[in-house]
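This document opens with one chain alone, in C-alpha cells, the form predicted on its own.
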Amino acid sequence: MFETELSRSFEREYGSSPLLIASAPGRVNLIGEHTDYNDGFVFPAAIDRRISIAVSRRSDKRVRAFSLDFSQRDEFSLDRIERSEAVGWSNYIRGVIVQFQKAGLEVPGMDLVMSGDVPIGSGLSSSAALEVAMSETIRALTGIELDKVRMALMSQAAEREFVGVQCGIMDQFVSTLAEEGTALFVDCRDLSFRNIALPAGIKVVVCDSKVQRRLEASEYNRRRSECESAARKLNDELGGIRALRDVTLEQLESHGRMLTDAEFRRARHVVGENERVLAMVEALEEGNSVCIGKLLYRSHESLRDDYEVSCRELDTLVELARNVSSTVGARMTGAGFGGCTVNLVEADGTEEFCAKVGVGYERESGIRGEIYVCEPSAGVSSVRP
C-alpha cells in the first residue's frame, strides 16, 4: 500500500512512474549502550518502520528531490555537491552520492521522492535509514555490484564526513544487514556480525519519552574522554589494552585505584555492558527469558548510576514497565538524557502494557509519550513497482 501511495506521489511530482522504490528500516538498540566507541559489542534490531525512496533516471547531471514528510524540494548538480544550509534532510542524500563518487562509481541524474514512518528525532535512527535507502537507490538504479557491508560503511561515511555527525557503525549496519525476526550482534572492533533470532512470542515495544535528548556535545565528549583516560591508565599498568573492550571486571576491580571515581564508574559500565551483550546472546539462544529481563534492567541501572546518562522521565518509563506483568525487561536506549526506552513484552500483553505505561507516564510526568509496538524487520531492500 505504501509503495502504491509513494508511486502516485512520484507521478504527481514528475509526471511519470518511478523505476524502483528502495527502503531501509529504523532501528532500536536492545542492549550494548556507549560500547561502540570503546571497541565493544552492540545488539540492535531493525524495526518495521522505514524510509522509502522512489526514483527514476534523468539524462542530465541534475538531482531533484522531494520530501513528502517535510513538503520540501531540493535540486543540485552532480558536478558540484555542497552542503545545503536550507534543506537539512538533503545533506544525507548529497553525502551518500559524494561517497559513491569518491569510490569512483558513476551516479546518474535522478528524480527522487521520499517518505517514511520512522519517527524523526526520537532516537530510532531515521538518518541512517535515509542514508542506507539512498545507497540502495543508487545501487539498484545503476546495477553496481556493492555488498551490504560496504554499503553500510559508505552510508556511515556520508554522515560522518558530509553531514558532520561522528556516528558509530551500528545504525547503518543493522539497517543494511538485519534479517526479519532477529537482532544483529555486532563486534564494533572487527565488524563481524551475526543475526540472532528473537522469541516469536515477544514484541519489541519502544516508549518515546518525548523529552528531547539533552546530551550536549560537551557531556558526550566528557564521557568518551573518561573512557579513553581509563583505558590508557589501565594499559600503563597491565599492557595490551587498546580500549575498555580489553578490560575484564576483575582487572578493573583490582586496579581501579589508579582511576578517578568518574573514570572507574564509566569503565565499570562499559566493561559490564559488554559482558551483558554476550550474556544476552547466550540467553536468547537458550530461550532464558528470566535472564533476558535481568540483563535489560541491569543495563538501565548501570546507565543511570555509573554512566549517568538517564533522566527522571526514562527512569519513570522503566519502572512503569517493570510493574506490568507482561514485561520481560526494559531499559533506556540511545545516547541518553531523553529519547526512548526499549521493552521486550509478551505479545498477548502488549495492549495492557501500552495502556498502563501510557497512562502512568502522563500521570507522573505530565507528558504524553508515544508508544510503538514493533516487529523485528529485515534490512534494506528495493522493488520495481
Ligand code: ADP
Contents of the next structure:
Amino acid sequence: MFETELSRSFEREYGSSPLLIASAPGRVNLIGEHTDYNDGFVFPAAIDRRISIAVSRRSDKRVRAFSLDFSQRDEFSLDRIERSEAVGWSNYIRGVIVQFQKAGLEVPGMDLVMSGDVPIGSGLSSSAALEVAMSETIRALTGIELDKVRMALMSQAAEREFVGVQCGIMDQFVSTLAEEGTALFVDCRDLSFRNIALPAGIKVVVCDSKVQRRLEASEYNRRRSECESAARKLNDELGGIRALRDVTLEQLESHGRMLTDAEFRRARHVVGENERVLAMVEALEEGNSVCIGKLLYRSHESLRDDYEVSCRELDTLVELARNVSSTVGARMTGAGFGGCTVNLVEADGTEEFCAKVGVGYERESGIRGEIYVCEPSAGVSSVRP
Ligand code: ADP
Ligand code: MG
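What would the structure be for the form predicted together with adenosine-5'-diphosphate (ADP), given that what you showed me was the form predicted on its own?
The next block holds the full complex; its first chain is the one shown before.
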C-alpha cells in the first residue's frame, strides 16, 4: 500500500519506476537506560513505523533526492560530498554515502524519493531509520556483500561523523537486526546480540509526553562524567574495572564510601539496570508477566530517584499506566527530562489504555500527549516493486 504510493510519487518525480524500495524501522528501548555508555546492556524493539526510500540508478555521478515529508528536493555530486546547511535531512543521506565511499565501495548516481511515518524528534529514532534505510538502498542497488552489523556501524558512523550527533549503537543496531515479534538484547561492549521473543498478545505502547527535553544535553554529559569518575575510583580500589559494567552490586555497596553521593546513586542505577536487562530476558523466556512488569517499574523508579533524569510528566504517565488493569509494566524511555514512556500492554486492553492514559495525562499536566500502539517489527528490508 505504502510502497505503491511511494512508487507513484517516484514516477511523478522522475518519469520512470523505481528499481527497488528499501525501508527501516524506528525503535523504542524496552529496558536498559543510560547503560550503553557504561559498556552495558540495552534491549530495544523495532516498531511498525518505518522510513522508506525508492531508488533508481543514474548513469552519471549525481544524486537527486526528494523528501515527501519535507516537500523538499536536493541534488549533489558524488565527487565531493559536503554538509548541506540548507537541507537538514540530506545530511543523513550524504553521511551514509560518505561511509560507503570511505570503505572503498563504489556508490553509483541515484534518484531517490523518501517518506515515512516514524514520528520525527520524538525519541523513536527517525534518524537511525533514515540512515539504515539509506544503507540498505545502496547495498541492494549495488548488490555488494555487506553484513548487517557492518551496515549498522556504517549508519551510526554517518550520524556521528557527518551529522555530528554522538549517538551510541543501539538505534542503528535494532533498526538493522530486529526480527518480527522480538526485542533485541545487545551487549554494548562486544556488540553480541540475541533476538528474544515478546509474548504474543502484548503490544508495545509508546506515550509521548510532548515535553521538550530541556536540560538534556548538559545533564546527559554530567551523568556520563559521574559514571566515569565512579568507575575510575572503584577501579583504583578494586582493579579490573573498565566501566560500571564490571561492577557488582555487592562491590558497590562495600566500596561505595569512596564515591560522592551522586556518583554512588548513578552507579547504583547503572549496575541495577544491567541486572534488570538480564532479568528481563529471563522473565520473557519464562513468560513471567508479573516479573516483566516489576522490572519495568523498578527501572523507572531507579531512573527517577537514583539517576534523576525523569520529570513530573513522565512520572504522571507511568502512574496513569499503572492504574490501567491491562498494563503489564511501564517506565520512561530515552535520555529523560521529557520524551516518551514505554508500556507493555495486553492487546485487548490497548483501547482502554489509550483512553485512560490520554485523558488522565491531559487532565493532570494540561498537555495533550500522543500515544502510539506498536507491534515489535522486523528490521531493515528491501523489495523490488
Ligand atoms: P529522532 O529522535 O526522531 O531520531 P533526530 O533529531 O535525531 O530525531 O532526527 C530527526 C531528523 O531526521 C529530521 O530532522 C530529518 O532531518 C531526519 N528525518 C527523520 N524522518 C524523516 C523523514 N520521514 N524524511 C526525511 N527526513 C527525515
Ligand atoms: Mg535521532
